[in-house]
Every structure is written in C-alpha cells, then in structure tokens.
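Below sits a lone chain in structure tokens, taken as the form predicted alone.
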Amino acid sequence: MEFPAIQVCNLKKSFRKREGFFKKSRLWALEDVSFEVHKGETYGLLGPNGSGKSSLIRILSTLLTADGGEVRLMGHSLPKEQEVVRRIIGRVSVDAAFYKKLSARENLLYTALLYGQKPGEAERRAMEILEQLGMEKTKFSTPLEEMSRGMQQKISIARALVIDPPLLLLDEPTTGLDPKSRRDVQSFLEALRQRTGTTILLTTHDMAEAERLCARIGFLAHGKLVAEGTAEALKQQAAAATLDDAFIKLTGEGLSKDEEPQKEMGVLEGV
C-alpha cells in the first residue's frame, strides 16, 4: 500500500510567551493539527499572523520538534529518522540564508557537494534551473550580496532542487518577487510537478498563486487547521465569489505579509 507523501496527524507545538521578568504563559501555535498531502500533490497552506504555518514548515523541515502528534514524510518519522528526512527534502524560505560573499554558483556546489553530488553534474543541473527561473548565465558568478532580493530567491530555490528532492517544502517563496520573476517562479514550479512528480507543500500569502498552482489548500487559524479542499469547494461551503473572501469567512481573519509572532525576538521561547 503506497503511504502519502506528508502525513500529520494531531501535531502540536506551543511556545512559552514572556508578559514580564518572572511571568510566563504557554501560546499554542499548533493545536491537534492533521492533514495529508498525496505523492505528486501540489498542497497549499493560508493562515494570518500567528495561525502557526511557519511553525508546522519548520517542524516538517526538522528545525523545531513537535510537542506532541506525529509526522511522516515519505514514509519516514519525525524525529526519529530526520536524518533521512533532511536528504529528501528541499526548502524555501522568505529568510533564506547564504553565504553572502560567494557567488550563486558557489553557494550552489557547495550544497551539492553536502549531499554527495558531482561538481560537474550539479553545475549543470543548477545552470538548467537558474535558467528556466528566468535568471542569466551572466549573474551566475556574481557574490550574492551584489544580488538583488528577486534573483537571490531565484538562487534559494535552485538550491532546493539541486539535490532533486522528491519533497519541496515552500515558504512564501514568492514573497517580495516583482511580478515577472513571481511568473517566472509559478511556470517553473507547474512545470516541474508535471515533469518529475514532485510533492511540494506551499505557503503563501497570494491568493491568486495557491489557486493557480495547489490541488487542495488548507486555511490555518489560531493554529488549527479550520478548512480543507479545492479552491471552489472552500468557495462553495463559505458561499464565497472568490478565495479570498472565502478564507475571511471561514477563517474569521485577513491575510497579512508580516511575520508569525513566534519569529518575534524575545517575545516567544520555543519548547
């Protein structure tokens, strides 16, 4: 029997909130949350500030544990087998960190090599993707910190798919993109579902993107997951024209570009 790609069942995570020097409450960012995402499946996440979707990537990224639930990823659990997991997975997100002083082709062999890939094999496949992102050979050995926020998002999610991760996990990939290199970015994730099969989980803030690119969208709120389905099936059950009103209803919330309170320094204490 062929296992899905994501399975979480009942995942939780709560974080211990500071309100003065010796004072300290517990703020649930996950609460019995529970999904699947289907092999080959284009799977996407909503939620406001605070609904806990950063959260829930980080845990599926193995960079926070979960206090309580369980999660697989291709078969394997967290986080027992993470060092499994780390190898089968690729990761973007709107923070991503480089080493800002070497060129996009250094950041990119070096992760190949990581993973034991040949330099000669990894250059080209990185050339190819850097390519189809709309990104100019030219660029490809200009130091990062001379990048503009767009190509350096381009570099972030060629470094993702260098390793050819059969799993993408997508945080706000999109994010700060002008609107070509935001198409640029959307053709390339379709064509690559459709070419190699791979499962990718998205986050994002545009409603137009998860319509376009996810098979099922799943609306996070106070950390818990309040609807689930297509995009004209969640538009069918809030009574909605659109995605977006739909999520207002059933969310009882807006979207919002600014970051998660938990990304907030010295607000919030991970447990």
Second form
Amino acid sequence: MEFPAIQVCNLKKSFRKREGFFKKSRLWALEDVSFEVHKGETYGLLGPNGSGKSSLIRILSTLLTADGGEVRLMGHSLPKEQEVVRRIIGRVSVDAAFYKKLSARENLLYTALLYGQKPGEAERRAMEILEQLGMEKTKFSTPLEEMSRGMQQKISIARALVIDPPLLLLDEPTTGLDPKSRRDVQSFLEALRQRTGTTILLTTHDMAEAERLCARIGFLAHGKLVAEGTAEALKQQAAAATLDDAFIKLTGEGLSKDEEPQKEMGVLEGV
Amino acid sequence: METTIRQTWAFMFRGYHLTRRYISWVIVFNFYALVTSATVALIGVAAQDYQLTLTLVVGALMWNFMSSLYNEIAMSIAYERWEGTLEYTFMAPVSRLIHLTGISLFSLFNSIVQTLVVLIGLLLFTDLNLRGANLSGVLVVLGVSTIAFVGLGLMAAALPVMSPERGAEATHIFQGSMLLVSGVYYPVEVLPKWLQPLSALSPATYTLSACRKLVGLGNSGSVPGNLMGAPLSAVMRELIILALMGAVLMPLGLWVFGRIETWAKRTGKLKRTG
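Right, and the form predicted together with its partner chain of this protein, after the form predicted alone?
Starting with the chain above, the whole complex follows.
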C-alpha cells in the first residue's frame, strides 16, 4: 500500500512556562497541525520565529515528544517506532552543531560509525557530496572551527546525507549563509531530489527559497497551519501578487516581524 | 554485531581525536593531577612516616583513577551539550547502552593513562617502593569497582541533560561528597558519627579499604621495600560488596539516564544552549 512519506495528524505540543515561584502557564507551540508530504516531494513550512517550525522538525526527528496527535514517517509511527525512524531520517538544523575541533572528515566518519556504516564507503560518499556542494578537497582535514559558517552548513548537509536517508528534515538550512553558499545549497537540494527522489521537509523564512524548491508550502503561525498549497494556489487564495503578501494576508503577520511571536511565546526552549 | 562494534568504536574514535586535538589541555590536566597527588603524598614524607605516606599515595592514586573515570563519563555528556552534538547522538539509531558503553570504555582508558602518569610522577616525589604489594590483586579490585563507578558516572551524566547551565557543576558536588565520606586520605572512623553511615554507601570506601590491605598497609610486618600485601582472599568481603554495588549501580545509572532523556524530550531541554 502506498503511504505518504510524512503524515502529521492533529499534532499538539505545549511547553510550560514558569511565572513566579508557584505559577506555571502552558504555551502552545503546535496546535492541531495536520499535513502530508508525498514521497519524493519537497514541502516547505514557512513561518516566523516562534511559530513552531523547529518544534515540528524536532518531533519528527525523535528529539521532542508530542503531547498529542499522530506522526508517521514512511509509514512508521512515532514515538513507537522511533528506532526504525532514526535510520531513515537525516536532519540539518539552523546551527551547524559539530565537534568544532575535529575536521570535517573526522566529524563525518564519526556520524557514519554511529549509524554502523563502513568507514571507507562513508568517506567516499561524504567526499562526493562535499564536492557537489562546491567544497574543496583540501578543506576535508581542516578543523571546523577554522571554517566559515557557509562551509560548516555544507558539512552539516553532508552529515545528513552520508547515511543516505530517504527523508531529509531541513530546519532553515540556508539561514545566515552568504548568497553564493545559499545558491550552492539550493541547487544541490534541487538536484538531490531529482536524482534520488529524496523527500524533503524544509522550514525557511525565505519566500524565494520556498518558491524555488518546494512543490507545496504550508504557512505556520502561532503553532497553527493556517494555509497550504502550491505557491500559486496560496497567492490566488490570498489574492496576492507575491508569496510574501499572501503570507501576510493569510496569517495576519509578516515573516520579518521575528520578534513579535517570540515575545508572545516567552523565552522558551525548543519552540 | 558488526554494527554494534562500529557504533561502540564511534565513541572511542571521537574520544581519541578530541584528545589529540586538545592534547595541550590533556597534558595540563595530567600535570594538575600529578601536582595535587604529590602535594598530598608529601604530607606523609614531611611526617617521616612511611605508613602515612603509603596511605596517602594509595589514596591519591585510587582517587585519581576513580574520580577521573566518574568525571570523564559525566563530562562527556556535558561536552556534547556544549557543542550541540547531543541531539545528533540521540537522533542516531544507537541504543543508550552502546552509547554509554562507548563513552565508558574511552573514559576507562583515559583514567588508566592518567593514573599511570600520576604513579610514575609520584615515584619522583617519594621513595615509593611497592615490592611485596599484591599489585595483581589491586588490579582485580579496580576492575570490579570500575563497574560501580561507571554506574555512578552514568547517573551524574544525566545532570547536564537536566540542566545545561548547572548540571556539569552539580556532578562535582557528588564527587566532593564521595571524597569526604570514602576515607581517601583518612580512616572513615574520624568522620562524625552521623556521617559515618554514608561511607558505607560509597564504592570508593571498599575500593580503598581493599587496596590498602593488598599493598600491605595495616600489616605490622610491612616495612619499606618489603611490604606484606594481603592475598586476594583477604579482601573477598570488599570484592563481593563492590560486585553487588556494580550490579545495582550500572543498571540504575542506565535507568536514571533513560528517565532523564525521556523527560528532556518531553520538556524540550535537549536544545543546544552552548
């Protein structure tokens, strides 16, 4: 039976925020979010900071437990089948977290070993990916702390792909990158999807990036999925000329007003 | 099986390369361990009391080994949090048992090296002569007590998962309390009566007691250069207690770590804060 690559149904997640010594309040990071991503599709989630994008990615990555709802990745239910799910997902987060003293080679080999792969094969694959991302071979042995953020993010992508996952979870992978690095990453992701049929869930602030890469887009605001469809359909639905305008009309807020939702949500980890 | 070996090796591989990259700091910390141990040992030298010197040397060496093992395990999780890589480790299809075994094996190797460095260094500060000591018996005791210390280390490793800001510091409170009640440099009998029951709960108490007997301390026939180390059968009580403690603390450590991991995933505490 054919099933969606990602199936999210009525997903809920809240965090408790302490207010004073005894009082705690509950803040919703995700409220009844439902969507599906087909196999081989690139699906974009657009939303400002604090809208729940990262919480969603972290739930799908088995790093956060949902309060309610259902999540299935390639037919496997979370959190029940998280061991299987961990073998089929690769994740790239906005901050390239590595052992910064170690080289790209050492970091990638460590990941390959963690996934039980043969080091030789993993190294060859990692080299290919880094070359496709426009990275020089000579940089392979350089400690990551000596590399630019753009290079680190490319290695982060290589780390996610070195295990050859059918499902890629990308949490703002191009945020903070220079225009060239951003183009390199976007071109690579396009080519990857066409070549291997990898399913990609991408969260981003960048409307142009979403339009370029994503077959369908979901607008997330205050933990709710307020609209979804193709970029054209969303523009038509909002009677807007651009995706930016469509987002403002459909969600009532702009992506650039990053601070507003943060203030509303309070200082919360993992939102 | 091959996958399990590779996954266990991943943590050794990481530990080896991090040690290599931080080698100057490793040297500094080994030097620090040697200096603090020598400072303690010289108290015995100043008193011109060989028994006291040997008591302090055994205490310093054993404490160095045990605290290093405990610390390495506890701090490896704190380090992963600091680098932000803990999420990636938790995302990998590695069981927590393999994860923590890999960390513990590398920590054990590190602790052995550091203790050897301290032992060799102490030879320069004291006229230490261990002839007649039951050193093979000491190794057996250390081997058995390692399991209990790994268990304690795993419990302490959960603290940085709970609180990235204070967790690493809290591990030192555990360590300091153990140092106080375990009779590392003095007999536990000198502790206030109300504190003495706590010494029975520390695996370090039994490790030190056994090791001192095995090197010949407390034996009136022991003289410098010709120690009368007790046979292993003389420390069977301590060995049994240590084995029982290991059998309880190791699974308990894994259980505590697992519970904290579940809690952290529910509350969103795994997120990078470094």
